[in-house]
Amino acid sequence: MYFIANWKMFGGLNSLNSIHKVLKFLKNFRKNKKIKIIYCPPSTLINPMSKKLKNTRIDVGAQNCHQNQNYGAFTGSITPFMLKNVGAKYVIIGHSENRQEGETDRLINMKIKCALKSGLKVIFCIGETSKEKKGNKTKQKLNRQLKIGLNKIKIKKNIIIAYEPIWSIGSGLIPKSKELFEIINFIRNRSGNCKVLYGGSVNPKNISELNVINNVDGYMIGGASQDPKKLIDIIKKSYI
C-alpha cells in the first residue's frame, strides 16, 4: 500500500530529522514489506532527503515539473531531468493547487510524458469541485482529466493516479464510502488499470473510515504528512 507524503510548501532542513521517526517505525512493523512510503517535500529540500533515504525503503519525489526536457529561459521551471539529477524518483502532476494556477489537463499531458520519458515515475493528480459533485458531473470531469490527461500514453506501468475532490482537500470532509468505492473503480477502468490512490483530508481520525474502501491502493496525505506521529498512525490504522 502507498503512502504518499506531500509536503506542500512546508519545511527546512531541520524538518528531516522527523524522518527518523518513521524509520524506525517501519523498521519494527510487521507489514512493513506491505508498505511504500514516498516524500513529497519542496523542491529545496529533495537532493538533502533522498541522501538521508539512501539505502531506505522511502522513495523521494517532487511536487511539480516544467513540461519542457531541456534547459531553457524558464525562470524559476525545474526540468524532471533536473529532478531526477537530485534524487527524485517520483513527481506530482496535476495536484489541483496547481491547476488553479493555470494548469490545463493538455499541460498536465505534456508534463507527464516529459516525466516518464525522464525515468521519473508519476503521481497524477484528478478530482472534481463541489459545484461539479452536486451536478453529478464527477465522473464526467474525471472522465475528462483522465482522457487528456494521459492521451497518447500507452505504457502506464509508472503512472498511479490519485483521486483528490478539490471539495475535500482542507475541508475534513470525506467522500461515502459507497460513493468512494464506485468512483475508484471507474478511475481504474478508466485509467487502464493503474494504481488508485485516495487524497483529501486524509488524517489519523478518518482513516478507519477509509480503510473501509478496499479497493484503494493507498493515500495521498497532505498536512498530517508533516508530522511523523500522525503518518505513523495513519499507515498503523490501515492494517488494522
The other form holds:
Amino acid sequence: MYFIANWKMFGGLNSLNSIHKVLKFLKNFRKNKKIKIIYCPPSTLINPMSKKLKNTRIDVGAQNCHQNQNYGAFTGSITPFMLKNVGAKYVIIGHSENRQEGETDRLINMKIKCALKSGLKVIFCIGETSKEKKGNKTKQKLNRQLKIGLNKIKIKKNIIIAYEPIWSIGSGLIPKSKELFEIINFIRNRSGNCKVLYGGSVNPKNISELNVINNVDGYMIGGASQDPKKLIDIIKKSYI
Ligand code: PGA
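Can I get the form predicted in complex with 2-phosphoglycolic acid (PGA) as well, since the one above is the form predicted on its own?
Next comes the full complex, this chain leading.
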C-alpha cells in the first residue's frame, strides 16, 4: 500500500522533527513487508528531508515540476532533474490546485514525460468537479485526463495515479464505497494497469470506511499528513 503525504504549502525546517514519530512507528510495523510511504514536502524541504530519511522506509517526492528537462530561463521553476539531484524520487503532477492555476492536460502530459525521462516516478492526479459529478460526467472527465495526460507514454510502470475528486479535497467529503470501487477499476483499466490511489479528505475517522473496498493501492493524504499521529493512525487502520 502507498501512503503519500502531500504537505502542500506548509512546513519549515522545524516541521522535519515530526517525521521522527513516524520513523519510530515504522521500525516495528510490518517489518519486511511492502509499504510505501512518500513524503512530498514543499521544495524548500526536499533536500533536508531526504537527508534525514536516507536508508529509511520513507521516500521523498516533490509537488510539481517544470516540463523542460534542461536548465533554462524559467524564473521560479524547477526541472525534474534538479529535484532528483536534491533527493526526490517522486513528483506529484496534475494536482487540481495546480490545474486551477492554469495547468492543462497537454502541459501535464509534457511534465509527466519529462519527469519520467529524468528518472523520477510520477504521481499523476486526476479528478472531477462537483458539477461534473452531478452531471454524470465523471468518467468522461477522467477518461480525457488519462488520455491526454498519458498520451504517447508507452511504459507506465513508474506512474501511479491518484484519483482525487476535486469536491472531496479539504472538504471532509468522500465518495461512497460502491462508486469509488467502480471508479478505481475504471481508472486502472483505462490507464493500462497503473497503481491507483485515492485522495481527498482521508483521515483517521473515515479510513475504515474507505478501506471497505479492496481494489485501491493506497492513499494520498493532504491535511491529515502533517500530523504524525494522524498519519500513523491512517496507516495502522489500513491494515486491519
Ligand atoms: P486533503 O488533500 O487530504 O487535505 O483533502 C488531499 C490532496 O489534495 O492531495
